[in-house]
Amino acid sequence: MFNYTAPEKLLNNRVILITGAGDGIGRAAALDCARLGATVILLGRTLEKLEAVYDTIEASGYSQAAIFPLDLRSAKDEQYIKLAQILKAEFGHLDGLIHNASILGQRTPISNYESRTWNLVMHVNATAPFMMTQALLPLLEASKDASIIFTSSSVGSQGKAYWGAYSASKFAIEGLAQVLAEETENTSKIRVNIINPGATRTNMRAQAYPGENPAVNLTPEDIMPVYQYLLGPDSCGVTGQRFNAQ
């Protein structure tokens, strides 16, 4: 486990865009940086759990949330440039930004992938990533120390059989994280740095494991320092590195 104790009001005053906002790991970031004092805009596919979460963060109290619903699987360039104008007029820059939305396609050897989905998943977990971190990078180079996370596997280091387009695309991910850290680490305050959840208590986790135990994997909220910690100010200076969150 991933040893960080955030202090009381860490990310205060940040402005923290999540993707994939709505469940699991990207709806447990979202409470827990608005409960450390972040200003959360949720992204994600589905209103509805937006919504929810928006909700939440509201009962308790915290800095108002802002939600853009997006669906990654179609967005276009024309979109993120919206996305990037509406933050830029309501906040003037961007703290953060977690890509933590992806979608897990066939577990079935590469001899049967079909080639949709492989582009499908391909398009969605490394392809709107670079797009939407283009887009917002200026946004993030206004910031006084910004922070970029994307979200690996085991998988994204190692490849696994049937694993597939998501093993491919974490990969991917990763090559673009690398890429971005150097090109960014002298020539503006942007971190960018990988953490690789680990197994963790979620419905894509369940979808790859059908007839695993839920119980013997720890929760999102469990993992949630090492996010703390990238986004927080204790990890300026830290980028182009891969965190294992367990």
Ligand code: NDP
Contents of the next structure:
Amino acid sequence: MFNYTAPEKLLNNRVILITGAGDGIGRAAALDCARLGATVILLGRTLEKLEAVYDTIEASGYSQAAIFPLDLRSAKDEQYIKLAQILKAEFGHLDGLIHNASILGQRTPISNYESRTWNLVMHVNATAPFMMTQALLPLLEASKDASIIFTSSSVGSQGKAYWGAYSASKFAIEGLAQVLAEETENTSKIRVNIINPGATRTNMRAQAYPGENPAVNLTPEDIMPVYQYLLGPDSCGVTGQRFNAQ
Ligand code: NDP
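Right, and the form predicted in complex with the named molecule of this protein, after the form predicted alone?
Zooming out: every chain and molecule, the one shown earlier first.
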């Protein structure tokens, strides 16, 4: 397990956007960031789920969150630009960006993989984070020390049979993170890192391993320390690295 104990109010006054914030690891990260003082922008495709997270944040007395419904399958440049405009008008800067949303696609051999599904998985998992990052870069540059987190997987650095486009998309996002980390290292205060969550008890894990007892895996809440470390000031200057959450 990644060893870090977050001080109370670690993320005070930070504005942090989380994709896929309505469920699983993204939901846990949203609640945890809010607990630690951040203003959280909840982005995802299912409004009811985002509203439920929003309500929990509200009921806990944390800093008020914001909701931005967006379907990464279909979002175009204009919508990312609109997102940036809204955040600029509301906050003027962005301190944290967690690229968390992704889809699994098919678990099948390459010989059997549908090209339509391949394109969809590559788009949601790799191209959409690229488009969003590009649109939000000026706002991240306006932060005193912004942190971008890309979410990979063990199959994002070592391909495995039947993981198809999901594996390829995670390789792609690791490449994107490495390129961006080098580009920003000497030109800005932005840090860019990768988290591999490891086996975590979520819907996606259950979909990938239907026969597994979910209780054997850690919960999303259990793996938050590495997110806390990378979003807070203790990781200033740490960039271009890959972290295992477990
Ligand atoms: P979940 O499936 O539980 O959650 C994924 C989130 O992404 C959901 O909130 C989902 O929204 C959102 N999402 C999916 N498609 C879109 C879309 N088109 N537009 C906007 N939002 C979308 O997955 P996890 O929490 O398990 O996974 C989180 C991240 O961690 C992913 O990047 C995954 O690849 C990675 N990961 C997870 C592991 C695990 O064991 N759980 C292991 C290794 C990596 P909705 O609920 O509305 O569909």
